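In the form predicted alone, a lone chain appears below as structure tokens.
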Amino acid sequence: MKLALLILEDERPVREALRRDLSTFARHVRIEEAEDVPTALEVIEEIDAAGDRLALVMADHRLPGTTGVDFLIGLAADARAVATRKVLVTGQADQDDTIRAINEAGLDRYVAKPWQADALRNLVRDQLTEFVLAAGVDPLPHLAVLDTERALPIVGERGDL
């Protein structure tokens, strides 16, 4: 089982920039991309069918025909994504959109464009760790991409070290 990260972004250059900045995770995390919500839903089906876990979604706000906030609200009601961490990556969400995302989608973080690559990687590491801890996933196979200060005590409590 691999942890999966979904990038939902309609602009190809932005998707490519996110993937490039997160490439250090690619060896250990399944990184998927979608340019719209129907494609994102197909990707989530594929992740689930493969037995992987959708650990993190990074969604743009403005998408063709809908918003990232509406997608994240729908995702919050999906039983497969109960523990999935939700991050809005945008420069265009207004205060009302952001409040809806927090209150109705359980938004975990907000990243303003343009982002700083190191800060983005730290955020992803933190959110993957939060997912593993909240979902009760064995952290040992995923230590390379987790905050080891937070994950190792869980491994130690189990007696694996």
Second form
Amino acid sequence: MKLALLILEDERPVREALRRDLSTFARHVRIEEAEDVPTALEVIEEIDAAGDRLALVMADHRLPGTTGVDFLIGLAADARAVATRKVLVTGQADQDDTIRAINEAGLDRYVAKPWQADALRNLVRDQLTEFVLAAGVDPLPHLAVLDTERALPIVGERGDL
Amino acid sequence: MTEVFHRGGHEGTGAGDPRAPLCVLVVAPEPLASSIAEEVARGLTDIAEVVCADNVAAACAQSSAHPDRVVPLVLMTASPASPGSPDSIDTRIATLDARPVLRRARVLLLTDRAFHDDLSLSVDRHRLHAVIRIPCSPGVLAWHARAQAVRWLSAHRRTDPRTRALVATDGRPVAQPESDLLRLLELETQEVATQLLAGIERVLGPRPRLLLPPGTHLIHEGVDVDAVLVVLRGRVALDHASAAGDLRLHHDSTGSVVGLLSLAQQQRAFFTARATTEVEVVHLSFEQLDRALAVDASLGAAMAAVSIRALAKRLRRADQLQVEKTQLNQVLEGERRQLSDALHQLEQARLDLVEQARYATLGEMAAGIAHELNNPVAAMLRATTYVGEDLERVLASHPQGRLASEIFTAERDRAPRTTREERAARRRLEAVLGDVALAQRLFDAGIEDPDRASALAADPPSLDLAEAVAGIGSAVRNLEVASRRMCELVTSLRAYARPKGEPVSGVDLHAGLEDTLRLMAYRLRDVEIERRYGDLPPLRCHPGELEQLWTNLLVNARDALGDGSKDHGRITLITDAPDATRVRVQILDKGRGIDPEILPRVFEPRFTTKQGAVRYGLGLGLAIARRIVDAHGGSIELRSRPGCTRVTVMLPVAGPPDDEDIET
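May I ask for the structure of the form predicted together with the partner chain now, the form predicted alone having been displayed?
Every chain and every other molecule in the complex is listed next, the one we just looked at coming first.
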């Protein structure tokens, strides 16, 4: 089982920049991309079918025909993505959208464009760790991409592992 | 029960033929009726005949039987009855009133009862003219009947010779009041004052006439009054000092007696009395007045008459002032409302101006920013190209130069694919290599050919190189795309925020539309824009103004589509040139449309269909649009129904008629 990370962004340069900044995770985490919501749903379907876990979604705010907020709200009701961490990546969210995202989509974090690569990687590491802890996933196979200081004590406490 | 109440007093139905005989009706049981009729007839010998009826029903029957008879007066005896009973005074008078000929008759009630509670309706309707206690002194009934008949004649038969004989020219009965007071009250004020003075002079001897110039104060407000002044000639003003200045309460002329009101209560003067013309007065101290009244009691009536007249006059004046005050208050209230409306509108106008100023400032700022961005963007775009060129040269010197160069170029020039296609290609690679992570690396390096992928997978140094140059390639490509986009945006922004000035010739209207669409892309992102561009001649215009026009119209169209773009909104832009001198731009949306009731108002300034606070550029949208179009010598038209709103703008190719400055 692998942890999966989905980048939902319709502009190729931005998508590629995100992927490249996160390439250090690529060896251990399944990184998927989608340029619109239907593709994103296909990807989620594939991840689920392969037995992997969708750990993190980074959705752009402006998407063709919809918004990242709406997508994340829809995702919050999806049984396959209950524990999935949800991050909004945006250059321009007005306050209403942000509030809605937090209240209705269970938005976990908010990334403003342009971003700093280090901060982005820290955020992803942090969110993956949160997912592992919250979803009760065994952290051991994924330690390379997790915050080990937080993940290891869990491993110690769980005698059954 | 609603009945229209007619107050008697005018010629009309019921008064009958002016030459018809008059007939006074006595409604009473016999033998009382006969004795009453006999006595009444003595008072009416030269005016009317007297007829008896047992009861009201009989009276009505008689009036039907003799429709030519005119009845000026009904004398009716009361019977013991309670209110509402068929025999109550109210019921009986109402029964009489059912006959038109009786409706105008004056009604005298003859009663032996000490108490009546059955005539409130009749009093309320002014249908009871006198109540006479019977039995009464001989002659009283005749006198009453005559007086009432004369009153009736003076009201209804003014031109009848019989009336003229009985009634004075001023319409009042000839019969003079017997009492001093009532007689005096009928005289002119001046005459009563003269009579009063004459009486006083009979007692006190001739009084000196005091001649006073205009402006003389006769009475000072707040000072004790111990005398009255009989004004024989001239005018006197009564003023009262108040917080709002001196109030002119009264302006009396000859005949008034100044100081009466204060004297009556022996108090300080409420007024200042001042002569406004030369006045001739007689000064009478309280003691002199007192002595005159004590000696000649008949002076009391004159004094009372003078007082009543003066007080009545002032009371009337006070009432009139009260009415005026109420009317003024209403006017004031109306003006206050108007002022409040005007204030509200001013405040709105101020807000609009602030909005406009903000818009203008934003425009200036945008122009400045666009200008400042131009250089860095140009540098970036050029630098990207140089980096590409230089890299190719550097790579050529690399041992694996051919491979690196090929991968770099392929990655830099790679055509966009959907994420779905990319994913499928990656899966194919994964299937061949059997290693997901490795497949990902190779795919990211732009290697999709299975054989080549296998070869590179077996050669880690080459794979590292391939990854690196692919990364550079895609970075250079993204840099190029990004800086080109910024370049376009800066160009659009500069065109949009172009400073005002002379109209520009040879403007491509489509380019302006496209600039606007590009700048508004963030707002129109979820809207499908359909372009149906025709061939347009170059235009002479203020391009920046036109772009603001398109912005306003597009914002409106976008807002009309509503939020929540579940159903893909679409805005259609149609351009054409209906003739050689004009171009036409139509903007259609499939939104909810505009309510027909407010459609005529949408071009008014400050009119908005959008709820809530003033928002940037909104509310002024169509008003500004119209101003821009007008300034260009064009026309703008809006048609709307639910599901289709179409704005049509016509612009002359030759540009604004005169180069007047457009104020927006």
